[in-house]
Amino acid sequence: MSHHLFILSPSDTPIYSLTYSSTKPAGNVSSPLSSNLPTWSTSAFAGTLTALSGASSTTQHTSGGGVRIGGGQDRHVIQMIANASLDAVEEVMRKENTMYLKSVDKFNEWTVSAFITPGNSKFILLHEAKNDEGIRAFFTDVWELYVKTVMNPFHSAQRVIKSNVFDARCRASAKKYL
């Protein structure tokens, strides 16, 4: 089961992903989108509605230090889907007085999640798996990395998140409560 984590900056600017997969069962994950469709239509575009379902995503870290989800289509389509949900996300935001908006959007048997920081800047959860209590941890965990990092002189909110630390400390909060 994996799960995707976007920091937006308060314009909305990604500075931070993360992909995690988990150990745990992720259990049958069949493509909705096929199943509705004949089988000769699914065969020629099997690829495109396995990444769409999200079906297959295998974690690839790449030599640069980064993660690539699947064949580089996946990657494409969760990025998508977090993108799409961002106007979810801000209709949430508007009738909830809340910081943690759990579910907040779907798509096929990906849930949305979101957190949103006093400053306004976004934490966006792509996950299978119905987990409240687990995400809103995590979620705090990051907040609290991300607060430490963002007080630091040198970096602004604007600026994509670099810091090996800070990778390692919320790869080791996803672990922890994902």
Contents of the next structure:
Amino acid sequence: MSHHLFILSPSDTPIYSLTYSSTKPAGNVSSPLSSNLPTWSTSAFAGTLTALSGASSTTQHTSGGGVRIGGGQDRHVIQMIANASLDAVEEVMRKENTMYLKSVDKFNEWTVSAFITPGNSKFILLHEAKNDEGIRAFFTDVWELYVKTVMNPFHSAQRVIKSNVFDARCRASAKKYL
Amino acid sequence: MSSAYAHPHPRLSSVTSAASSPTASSSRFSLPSAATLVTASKAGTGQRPNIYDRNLNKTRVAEVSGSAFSFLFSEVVQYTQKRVSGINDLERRLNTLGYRVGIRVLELMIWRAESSSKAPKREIRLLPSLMSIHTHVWRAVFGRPADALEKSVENADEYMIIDNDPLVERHISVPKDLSQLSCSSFTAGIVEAVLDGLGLPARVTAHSTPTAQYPNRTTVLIKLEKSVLEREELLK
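Having displayed the form predicted on its own, please output the structure of the form predicted in complex with its partner chain.
Every chain and every other molecule in the complex is listed next, the one we just looked at coming first.
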């Protein structure tokens, strides 16, 4: 079960991303058929098509009779879902005054949770299973790390966060809570 | 100024203790001489504390002396003045510098207030945001709340924060030929950054409005963008 975290600057430039695969068992296991499929059907393209077609995470029968596995695990599909969720996030953050917005958006098997810092930076997390409390704790940790990063006078809002320590701490927190 | 800007403290103290040079230990000055600084930082690069190891919550001990800040700010103004062609330009640059401070003040201030809460809150309404700038931001930066928050009578989109004796100008006397200049543009920049961060974009400027009682009295004028007022209407 994987998690994808994106940190966006106030002007929505991605400044950090993290992919974390947790060892906890996934709620909905994808079909074992995927391993038997020819490579062309699980290529990036097929994944995009399946993901876009709105299919659920399980199998889908195409017109040709072949069976395809739901996409959505490809890097660019993940990024697209994260990007698309921004609309939902912005709509909610105008009305809600909490920083942690749980499950603001859903796309196929992915649920999107967000955290808005007071300075309007956004943390976007794509996850599959429901884990509100863990995600809240994770966001709180990332927030502290983010504030520490911002306090650095050499950091500017648009700059990508490249610190190894930041990365390691985020991963440690993900391991603990996700 | 208080708080976040005191970052060098732990590092400096570790440097002084690491430096065994007699100049540092016997001297009456709290800062080690330049030479010991250089050698110590070369030797100690491995153990220098990481910014992620620092605690963000030491408000009491991290206060900065007012004279140190005045000295620093006077250098900032002089440095800026050498690089600009007019008063407008100078104010704009001071505003930009303040903006950089403001972004950090906002993040840190709210983090300190909300991070221990189960459901941290953001401010989304206009008036509470302005109140919090008037009270909390001023207290975080200058150690006391501002003296007044007023709404303009003529224009619905203008608000004013008034400080009778702004800290940044306490030791500044503006020469006659620069009479339009208000060094509180730096403060205006802080306010602008905070408003921007809260999603309330505005143009913020500072103006000297002296009275007989308060010769340093300064008004920070906030001119909100149209979108802010429209949104505020919708939220009602």
